[in-house]
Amino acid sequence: MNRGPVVAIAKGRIQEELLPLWSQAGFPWPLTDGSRQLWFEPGRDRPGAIIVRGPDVPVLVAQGVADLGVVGRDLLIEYPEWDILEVGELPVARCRVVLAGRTPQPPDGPFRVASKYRRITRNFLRQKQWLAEIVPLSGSLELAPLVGLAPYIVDIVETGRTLREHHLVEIETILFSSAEVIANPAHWRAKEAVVEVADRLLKVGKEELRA
C-alpha cells in the first residue's frame, strides 16, 4: 500500500470489538482514549477510518466515500438497497434478532409488534403468515410491552439480559448477525490496497476463531 484506503466503521460495539483485530492486522489505530474524532485520513501504508452510525456505513461505501466498511449483517438485511459487495464475516459483534414478549407463547390472532427492524419484521411476519401491525420505534423497545404500546417486540440481543431485566422472554430467533466487511464494488476491482486491507482483517478474524 502507498496511501491506505478509507474504512467506514459502525460506532459502538462493532468499533470497540474491531480494535484488537485492527491492531493484529498491523494497522495503527488513530483514536486516543476518550476521543470524539470521527474522521481519520489515511496515511502511507495505513488505512483511514470514518466512525459513523451503523445504517450510514453501506451508504458511504456505496457512494465511494469509503472503500470498505465494517457493519452488522442485520443492517445489511434491513437496508439492502445499496450497491455494495459483501466480502466476509468477522468474529465480532455477534448477536441475534429475536421476537420477544411477556410470555414464551407465540402470538395468537392479530397483534402489534414494536421494532426498529421494519423490513426484517415484515418479512418474518409474512413468512409466519401472522397478521400484525408494526409499530416503529428506534430505541427502548423493551418498554413497549410494559407500557401497553405493543405486546411483542423484534429486537437485537446479545445475552438476553436486558430482556430478562424487563421481564420479557425470547419467543423465536429470526436471524443471527455479526460484523461484515463490505466494499465498494468498483474500488474492490480497481484498488489492490482495498483488497489487501480486507484480506488482512479477515485473516486475523479467522485466526481469532481458531484460537
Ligand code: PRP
The other form holds:
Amino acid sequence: MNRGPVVAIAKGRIQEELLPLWSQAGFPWPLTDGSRQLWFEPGRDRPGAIIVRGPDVPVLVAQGVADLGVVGRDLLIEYPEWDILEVGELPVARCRVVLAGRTPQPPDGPFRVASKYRRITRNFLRQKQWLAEIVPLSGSLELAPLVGLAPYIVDIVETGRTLREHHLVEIETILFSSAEVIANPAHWRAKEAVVEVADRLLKVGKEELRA
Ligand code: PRP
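Form predicted on its own done, so how does the form predicted together with this ligand look?
To see the whole picture, the full complex is given below, headed by that same chain.
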C-alpha cells in the first residue's frame, strides 16, 4: 500500500468501537486522540479517515470522496438511495431497532410514534397494517413519551439502559444492526489498496467474533 485509501467513519458509537479493530488491523495511528479532529490524511501505508454523522457516510462513499465507509446497517436500510457496495459486517455497534412504549402491549388503534427512522417505521407500520402518524425527530427520542409528543418511539436499543431510565419498554424488535463496511463500487474494482484495507478490517472483525 502506498498512499492509503480514505475511510468515512460514523461519528460516535461506531467511531469509538472501531478503534481497537483499527489498531488490530495494523493501521499505525489512532483514529481519535480525544481531539475533535474530523479529517485524518492518508499517508504512506496508512488509510486516512473522515469522521462524519452516520447518514453522511454512504453519501461520501457514493461520491467517491471516501473509498470505504463504516456505518450502521440500520442507516443503510433507512437511506438505501446511494450507489455503494456492501462489503461485510463488523462486530461493532451491535444493536436493534425497536418499537417501544410505556407498556409491552402493542398499540391498540391509531397512534403517534416518534422516530428518526422514518422509512423503517413506515415499512414496519405498513407490514403490521397499523395506522400511525410518524413524528420525525433526529435524536433524544425517549423524550417524546415523557413530554407528550408521542406515546411510542422507534429507536435503537443496545444495552436497554436508556429505555429503562425513561420508564419505557420494548414492544417489538424491528431489525438487528451492526457496523458494515461499504465501498465506492468503482474504487473497489480499480484500487487494490481499497480491497486490502477492507479485508484487514473484516479479518480482525472475524477474529474478534471467534475470541
Ligand atoms: C442511541 C439511542 C438511545 C441509546 C440506546 O443513541 O437513540 O438513546 O443509543 O442505547 P442503550 O440501549 O445502550 O441505552 P446514541 O447515543 O447512539 O445517539 P443518538 O441519540 O444520536 O441516536
